[in-house]
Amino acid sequence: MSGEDYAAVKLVNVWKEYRRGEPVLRGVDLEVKVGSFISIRGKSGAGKSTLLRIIGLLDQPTSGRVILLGRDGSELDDEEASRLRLKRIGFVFQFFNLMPSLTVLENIELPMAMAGADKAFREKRAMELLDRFGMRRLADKLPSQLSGGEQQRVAVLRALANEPDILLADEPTASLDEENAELLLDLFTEINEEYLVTIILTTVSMEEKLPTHRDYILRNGRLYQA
């Protein structure tokens, strides 16, 4: 099937609701065709991170479905969602989340050595990445001797490692100056032109241009098309 009548992500009257309180999300509904490039905008609290949780299959929702590549996330038992996880979507969060005792390279490699990749094929689809978006400089370097802007970056290509089919950013840009939240920016948009990843972004600022095909707000825990 192709982009035009292929949703990667599906949510059907999507509610989560924590322990009795007031729900975070209430009955959110979204399609995201395959290679599309998003942005869900809101407050800090609105459930951003919940709903990228949900898509991601790392929560589970309330009620409501949630539809990824075709397959219906609650038909999927736990070894099934791990590896839909592990395979075919990629995370990026705010904070980086790099290993620190890891050199850039090793942790490009992280997620092949989890899907079972040998060492040869993990250095050599790291090296591909770096040489590729211009860091190979960056290859033996540990966490500490990097930028804030660099250490992002490098956290999406450790999100590519796989070639995921989905890649969802949280808030990515919030720890990041003008500057260094363009050039990625930048990148996700050649991520998205050259590999059709499909791209889910999440960020609190109301007023920041985005290179994304289509813009949402999450206010009052519903989804409405900006």
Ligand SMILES: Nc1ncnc2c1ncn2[C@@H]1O[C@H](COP(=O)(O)OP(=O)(O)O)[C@@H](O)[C@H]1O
The other form holds:
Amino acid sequence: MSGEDYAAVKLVNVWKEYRRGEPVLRGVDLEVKVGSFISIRGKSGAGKSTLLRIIGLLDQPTSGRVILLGRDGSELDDEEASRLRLKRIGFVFQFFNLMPSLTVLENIELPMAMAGADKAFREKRAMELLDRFGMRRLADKLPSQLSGGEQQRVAVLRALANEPDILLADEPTASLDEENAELLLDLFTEINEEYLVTIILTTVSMEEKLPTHRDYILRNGRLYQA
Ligand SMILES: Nc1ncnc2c1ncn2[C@@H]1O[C@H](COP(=O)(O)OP(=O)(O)O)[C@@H](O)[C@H]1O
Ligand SMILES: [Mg+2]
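The block above covers the form predicted on its own; next, return the form predicted together with the ligand.
Expanding to the full complex; the earlier chain stays at the top.
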């Protein structure tokens, strides 16, 4: 279903300046269609994480508009913003961020628990996700018993737990070897095609081959189509 008449993400003239210093973002415009898979490439310090945090309503721009799934970020109060973030946006970071004391299954259940889903529902959905992506055998393991590649794929499933519309992945391949980076990108492609989740991924690499529909470069605080 991509018949919505709004974009998944729309940024209009977004600026960001931290307390002291030069602006990090200097007028970013971006429109990401529902169901598309895009990348943002940029050097370390270019502002990729800043931009993703702003898109994900974890931070606010100094000026400019952020419109997510047709809703203007500046018109949401804190509670509405957290709700939107929890239910409709999934995050994946460079360092997998799994809870070390929880099993894989429990890690995937966590966002559902935060959204108030009951245990039986959480277990069923987490198991379905693991099954669907061929990771069932990992269910009862602890993160420390997994390879980095496996941990990152589990982190992606956890981000899918609440059936988000948008997946934001900040340098998700940066800590992986080439083979695991490819497996992860394959997983993103499947998720994008099967669930029509809109995906925005960042990378520092200018060369890395990506299965994206469109690529942008963030440089000097502005976004250019690659
Ligand atoms: N919370 C913050 N406070 C002050 N400066 C920050 C903060 N977060 C990031 N910066 C600065 O903003 C710039 C962009 O950082 P970041 O968005 O993390 O870039 P990237 O993710 O592309 O490496 C850097 O110069 C960084 O030092
Ligand atoms: Mg970053």
